[in-house]
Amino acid sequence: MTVYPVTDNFAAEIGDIDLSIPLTEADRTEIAMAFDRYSVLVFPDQHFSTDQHLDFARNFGPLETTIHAVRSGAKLRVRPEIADVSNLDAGEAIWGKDSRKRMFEMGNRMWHTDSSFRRVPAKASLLYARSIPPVGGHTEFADMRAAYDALSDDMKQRLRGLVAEHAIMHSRRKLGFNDFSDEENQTLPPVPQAMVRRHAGSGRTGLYLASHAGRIFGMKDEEGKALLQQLIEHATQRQFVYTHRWRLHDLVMWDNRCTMHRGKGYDDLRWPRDMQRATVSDVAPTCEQEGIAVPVAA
């Protein structure tokens, strides 16, 4: 296995490894070390089945189930352990202009962290390109550790111990999407998440933000929203961002504990794009990991 860094500490390409076969312990350890350092790993030219995709993901923790499985009667195109980040419906046709899934998935074009709206959020996401459009559809990643390092000492002190409320509804409502069933509202309630966290693998401190964050406990709503927006704008400056231009059969694995990401636009009513993501859960809620008492309001 070979590691080709994009920068000294953020994003790397991994070569000379076939992810369709079980990892050796040495390879698993080396990938884990690279993951802790670079946060975004790109594995080019991988050819594997859904089972092999999931088997590789299990090396890093327990698998999540897609939130689309929550809605009763939902027809899934792929297995529930896979998040379907495509523009295809259950019949493999390109979605319609006004389809519910299209409106919902537009939220992925906002800066976010996968599953921060779950009580136990995501540790790692592993997105595989089964088909890609000829133009567009890049993914941008922001290094939240470098962004934290660049904050002033006063801002770091201000953020210490702060907790934000995250919900999938917060990010979708910013786009005018309100088509949530009672079942979804009950199953996906708002959750508290620490705004600053220490990364267990590297020991570095980073921001923990997402478009899913709707308010900060202990602050007036407008003040909290302004601070969240200020931090997201800071963390997504060009010097903190890696842009991935997809190639067919790329697998990209990123660390949700210390990155944000967003998908860029493409002609989603013209070109099929089949992207499938396995997601690995973190070990515990962020407040618990940071030793922060959950606010009474949460």
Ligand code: OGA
The other form holds:
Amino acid sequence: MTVYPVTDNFAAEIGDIDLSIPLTEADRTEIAMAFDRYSVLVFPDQHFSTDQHLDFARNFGPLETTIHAVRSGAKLRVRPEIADVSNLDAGEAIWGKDSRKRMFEMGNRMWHTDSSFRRVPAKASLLYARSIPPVGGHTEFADMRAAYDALSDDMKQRLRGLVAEHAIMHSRRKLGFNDFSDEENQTLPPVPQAMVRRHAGSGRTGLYLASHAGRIFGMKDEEGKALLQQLIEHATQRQFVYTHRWRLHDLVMWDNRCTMHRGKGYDDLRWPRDMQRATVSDVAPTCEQEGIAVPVAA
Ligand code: OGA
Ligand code: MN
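What's the form predicted in complex with N-oxalylglycine (OGA) like, now that we've got the form predicted on its own?
Starting with the chain above, the whole complex follows.
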């Protein structure tokens, strides 16, 4: 296995490894070490089945089930352990212009970190490119550890112990999307998340933010939202961002604990883009990990 840094300590490419076969303990350790340092690992030219994709992901922890599985009547194109990030419908055709799935997935164009709307959010996402458009459809990643380091000491003080409320409804509502069933509203209630996290593998500190964050506990809505917006703008400045230009059969594994990402546009009514994601859960709610008492909702 060889590790080629793309940037000093945010993104790296990993070669000389075939992820379709079970990892040796040595490879697993080496990947875990690279993942402590780099937040985005790119494994080019991987060829595997869905089972092999999921098996590789399981090396890093338990898998999530897609939130679309909670909506009764929803027909999934792929298995529930895969988040279907494609522009295809259950019949493998390009989605309709006004389809619910297309409107829902527009949310991925906003800066976010995966599953911060779950009590135990995602630790890692492993996104695999089964087909890509000839132009566009890049994915941008923001380095939340570097962004934290660059904050003033005053701001770091101010953020200590702050908790934001995250919900999938918050991010979707920002785009005017409201098509949630009672069932979804009940299974995906707002959850508290620490705004600053210590990254276990590196000991570094990072901001933890997302489009899913709606307000900050203990602050007026206006003040909390303004602060969230200011921090997201800070963290997504050019110097903190790596843009991934996909090649067919790239597997990209990123660390949701210390990054945000967003999908860029492409002609999604013309080109199929079949991206499938396996998602590994974190170990505990973020407030618990940070030793912060969960604030009581106002
Ligand atoms: C994701 C995601 C963006 C993209 O898979 O979690 O946000 O570019 N993807 O497909
Ligand atoms: Mn995502």
